[in-house]
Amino acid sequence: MNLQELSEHVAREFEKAFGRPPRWIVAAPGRVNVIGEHIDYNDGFVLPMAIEYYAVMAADRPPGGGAMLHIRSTAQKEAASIDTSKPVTTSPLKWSNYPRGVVAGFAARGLNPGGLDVLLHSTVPLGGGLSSSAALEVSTATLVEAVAGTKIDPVEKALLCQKAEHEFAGVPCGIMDQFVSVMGRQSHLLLLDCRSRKTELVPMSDPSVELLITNTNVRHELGISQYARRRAQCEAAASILGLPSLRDASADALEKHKSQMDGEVFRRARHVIGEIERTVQAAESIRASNWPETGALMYASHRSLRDDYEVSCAEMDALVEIAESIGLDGGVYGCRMTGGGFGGCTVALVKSDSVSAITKKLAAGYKAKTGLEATIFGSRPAGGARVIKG
């Protein structure tokens, strides 16, 4: 289903559920990373762009009024409840702490949506490193913004999804997930200067290719205590190099202090140098339409992430050197991980008219190699979150 027609299906759902047609109507994007993995903890440079898949809410004021907002989620057993009267705290109801941190981030901001019945739909992949909680976060902001009837800056409206999910589910997340779902734009890249904030849009409009995302369909309990590692890491090779952040670091300086580091921290050091790089020259590539130029950046970036950062996973792995197995002539550019790693998602660069042929080989290599089925599926690039009634 495109939105439109994925937007007419949660305002029937909606009806079904409440008994009357939804007053409005919001949808954010998940997101991809093209290149730029463990890069903006790091202050450095990112390449996401929003995905054809989203989180949509529907929404109506309750008949009774009231100040209680309520949440049915057709992924969910259990509603979340929120009474906007009120401070509002964290909930057992784990999934429902997303939304309750951005209803708080507003009423901070003076803005309260009061009482409203909601029917929350996602097609975004749960658990494979596409962002839905951050498609759930700017998704709720859109349906405060418009219940309101104003809209906060997009900046500041990323950094209120993100301090949600820090403080009420617990995540340290970088900014990109939110930035991406706020600010992307069709047929378009962001790339994200993770230090300023700043964002530029990398057209990719070329109908001659587009992004093929695998999902794994594993995830190794590895990730939280790993990701806490490497930053802790990341940060004492920019202690050793005397800098706040290895945004500024060369790899000539790295080379230069590497007695001076565990071998650990060096290679991971080395990774965020490398990748803050390749992800320029990737975004000039694709200003570019240098698809196999792209396409070489993005193996690289996954033996890094490989080899020195260590986040991968025989999966991804195989996922990976399937890919490369296929090649240019079979109609793959590039292929690495995305997303923290130890499973979840590749994505890879493709010729358009070989999505069917790849996305078969890429499935029976997979099966072969692992005895899992993989989650395959295209999207170019889409645009942010919106309001589609109201």
The other form holds:
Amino acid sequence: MNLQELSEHVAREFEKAFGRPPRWIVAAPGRVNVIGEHIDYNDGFVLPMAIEYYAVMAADRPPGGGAMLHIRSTAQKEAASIDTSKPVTTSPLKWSNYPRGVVAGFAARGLNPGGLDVLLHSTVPLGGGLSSSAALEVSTATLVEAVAGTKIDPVEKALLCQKAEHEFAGVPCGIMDQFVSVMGRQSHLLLLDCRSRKTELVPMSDPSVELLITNTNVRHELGISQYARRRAQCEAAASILGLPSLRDASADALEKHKSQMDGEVFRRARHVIGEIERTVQAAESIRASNWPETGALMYASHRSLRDDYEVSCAEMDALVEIAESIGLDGGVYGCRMTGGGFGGCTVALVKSDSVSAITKKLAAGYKAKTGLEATIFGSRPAGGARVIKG
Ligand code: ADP
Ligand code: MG
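How about the form predicted in complex with adenosine-5'-diphosphate (ADP), since we already have the form predicted alone?
What follows is the entire complex, opening with the chain shown before.
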């Protein structure tokens, strides 16, 4: 289903629920990080793209007026109710905190959408590592803009959504997801400097390639504690090098300080320094449509995350091994784990005309190796959030 068909579907669902057509329709995409993993908190470069899966909101004023903003999600039993005449706080209804945080962020800027009936439908899988949370925040922000008839600066919009996730949902996320959901552009990746927050669009318009995202459908719980541990190890390495962050470090400097470092800390830093380099190189390879080189960088990224950073898991490794065994002859240029690790998704760069054959092989191979079902999505780089109606 393309975005046009998806919005028409959501408009029909709105009409079924509320007995009238929506006045506004907005959409915001999920994302996949093509390369640059565990780099955002090290001030380095990441290279994500928006995907062709979206959180879509259809909305209208309530027929009786009033200040209540109701959001019904097709993914949740209970609707979110936000009283826009009062200061917005967090709610025990967890999912509602993402839109609540966004409405609160706009209120702090003097923008209040007022009462609305909203129907939300998202094709971004919830909790699958493709940032359904950022898609939800950014689609809420885009709806508030549409209703208020104004637009805020895209960087501010992304930061407002990040703040909602920090302060209302309690998730200390980086800036990547919201930036790419706001600023993604069709047929482009977004090279994001997590230190300066500067972005650069990297064209990827060759129709012969696309990204294939595979959800392992597992999530190992050690993720949260290991995340904090990795952050601390990166800070320790930077401080031994006498630098504010590993962004400023070189492989040579790291090598010189090797004897002063715990072996594990050394390997963590080696991942970060190498990954920042690979990400900048990948942006160049993609610009040059050099797919074999881009793919090789993705495999190298995976090895580094598996062996040096130790955030992969058996299921992700299995998918990367299967992709590698399909190989270039079978249409796979490269593959790696994506997201924080310990489960979630892998991303592969593949030839478009081989997608259905690769999908079958990945699914069958994954089932044979793990006994599990994989979920596989293809996507070209998609556009960022937009107003579809209104
Ligand atoms: P990810 O962002 O990787 O999908 P998160 O755990 O960060 O995973 O965010 C998932 C949460 O976001 C869900 O548990 C839910 O609270 C909220 N969410 C995302 N999409 C929707 C939706 N369409 N309807 C309701 N809540 C949603
Ligand atoms: Mg999320």
